[in-house]
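Just the one chain here, the form predicted on its own, laid out as structure tokens.
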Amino acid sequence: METVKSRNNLVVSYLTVGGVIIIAMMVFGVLMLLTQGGVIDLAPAAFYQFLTIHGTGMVGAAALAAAGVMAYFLSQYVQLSQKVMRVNLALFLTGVVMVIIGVFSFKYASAWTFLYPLPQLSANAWGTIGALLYLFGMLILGAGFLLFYLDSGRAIMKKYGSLAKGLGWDVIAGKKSEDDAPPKAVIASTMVTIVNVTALTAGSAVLIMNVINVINPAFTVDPLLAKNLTYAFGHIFANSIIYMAVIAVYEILPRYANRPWKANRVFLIAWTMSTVFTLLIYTHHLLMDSVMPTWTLILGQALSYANGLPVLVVTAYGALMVVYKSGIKWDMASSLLYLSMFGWVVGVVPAIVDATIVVNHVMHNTKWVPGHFHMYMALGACTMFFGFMYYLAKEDSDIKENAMNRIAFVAFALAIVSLSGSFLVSGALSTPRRWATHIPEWMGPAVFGAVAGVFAMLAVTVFVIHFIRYINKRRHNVHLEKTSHDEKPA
């Protein structure tokens, strides 16, 4: 029982750090929009410092987050590290420190990417210290992670045998039956166990490179191998966020609906393509470098088409057949995780559209891009987790739901599908992404999207408040446990 607490500690200590850090994220992505939109006058060099925070904070706490979510299921399955959880939220913070200081402090503003060669080429912008602070931030947050899946790995090959097993292979493979399948949760863990510690090497690797580029500026690498390296890391590390979110989906809506749902070959083997899909689809992010190997360009768009479907339709599927005529209550719980697989199917629409080599050549570096990421990342993935926060603090508590909780998730799915349709709006009329200034024929669809920013923010603010009230009340429950239990005679 002192386990299960102590884990469950770990999982909201998880959650609350990633919920407040996107809250704060929130506010640098409404100012640079206002920027944009002419409302406020930001200096270019503070708009690209905001534009790196932003990017960069708000993945790093959305797939904390989402690993706290994995925790809390996988652990019901599987012996993890609280250890390790510890370790790895230590390291977390300790590299968002550094990060900050980076930015703030040193005016370090190369955006989430840090591409080669541009950490010490900066024409002046930033200097030596900035940088180093900066990548290695990074380093030290991506190694907390990567210890966090290796010991989900380890958990998992203790008690399936493998991560092939984890996957279901033999189940595929018809050596067992269906009903001796994984569960969802491990299945979902295994895939993002193989996934991000391919990512975060490839991320390590890189970071290092520019690492010791900016130490000594004689030590050269490849460029398009840098840039490899980035976005196997950037693109499949922001993916996996909400591959680990999902497990809340899987775990939680067949217990509202009190019907069965479990995994069967179908949804094996599009887990098992999803995962070998997500490793290798993030050459669409390279389809305007025409040194790239032409044979990995086809291979990016066919499979970017590909990986739209397996994982994403058996899920969506399988969600509107447990809720459908189940009698579900509708809570803000349930009623989150069902938006979440409209955010992410929705989301994945202009993600496939921009895959395509000729529309891509003219979309990627538009605000298109921005606009599928906010619909995919906000109304999918987080929506998961804070519907998750929700379950947690009414299993775990007596905390009531009230109207300003439906308020603001009727205000979050309004504006999260109002600011992705202004990026994708902005997108369409060819506007450019990461650009600090805007023509005034620009400006109209930044202005809205910043309103719809902020009663996005104030929805998010609202879901983390009720969480706090939860944990708050989860402490003075234990205060009063622990008083009784000292008051009693001995």
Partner chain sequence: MLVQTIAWITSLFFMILVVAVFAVVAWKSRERKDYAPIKKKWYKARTFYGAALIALMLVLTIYTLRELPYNQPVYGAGNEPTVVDVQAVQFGWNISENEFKVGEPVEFHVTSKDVNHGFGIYDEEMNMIAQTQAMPDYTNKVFITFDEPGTYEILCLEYCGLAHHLMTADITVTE
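Got the form predicted on its own; could you also share the form predicted together with its partner chain?
One chain, no partners, no other molecules: that is all that follows.
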């Protein structure tokens, strides 16, 4: 029988798996920076394997944790299938194991971008088995997520009639009053459902193309088509993480501030804008492919700018209004959620700058790029679900937040700002990204980033340990409840 507790078990599993993988991936991040900084001497083969696992693992783990947040809140309004959530988790773990074996046992290192035809043309660095393990692993992992979003789409349509109504188009059109607008969790989930079904379809297509090419190199694909599909998949899927995780901010921050934060027409329009822009702006990854139709690249810049508007004018602004002179109680959850809004907005700035074609001309594929995405992914998206983890722990058990947690919060904020800042400095110095070695002029920021990365990793370890401690307490509580229940006379 489906109960709130059993459904939360799955949410807790998503977050725990996500959190633990993120810590492991941070180790690889630090090792890469130490190598680039000349502190340790890692073979290029190992460096690029770490690069591959770090990028793939971070996005996968963060997406899983964020899907947990989405499922937790969405299931308060619609009936999600527990079976599908379990299948998604199982396929995720299967995919992760295949990717790990492919990378570490078979030396596969195409980076997460697996840009066709690199999986097949590795200059003898890896073979068919490694490539197939990675590509099939990604395909299986993607299939799990696709099932998850098909189910969320089904559940939303069942309750609200259509995805358009899930986005509140009837309210935007004036057919329904703002008071009848769908809850924010539903709106965001509808957006993510739409964009991620698209992303995962594009991703599956290009993964299968690569698989066939690896097995039979006589089968070829247009490399520009493959590149478009890869970035349509990667950009949208990675971007969706923040749109899932932000549900935690919408749902939790107003409770702490004791203020309402309802969806109104402007909010609905903003989310429709985000839906459209997120689908279209992946072309900003192809600004240095002048063979692309120029209008797609101009659109890539213009819509990347416009995509800043929903967060800058609606979501972040709304969060600031909710907090401003509210007498809000600051604990780990509320602090992390507020920090996450800061991380998102601050990261949007260098991202928009990078999406400017004339800037991209000299900054594309420099470390400027990890500079901005570590802000809105680590300090934005991940911080949202870390905040959610503390919220859940507090709601669901009597676990206390100790001083160590507060120290970890400060360390985490400073460390990620330092790490991202060091990447931005590297980018301004034209340091290329994804390079196993650095010239001496580029090494300083890498070493600084590595030290910051160590602190960030320790801080996240504290967050995750707190969550795991909560799971133990929670299990204990469930057990006690069950016992007392059993003892009651019929």
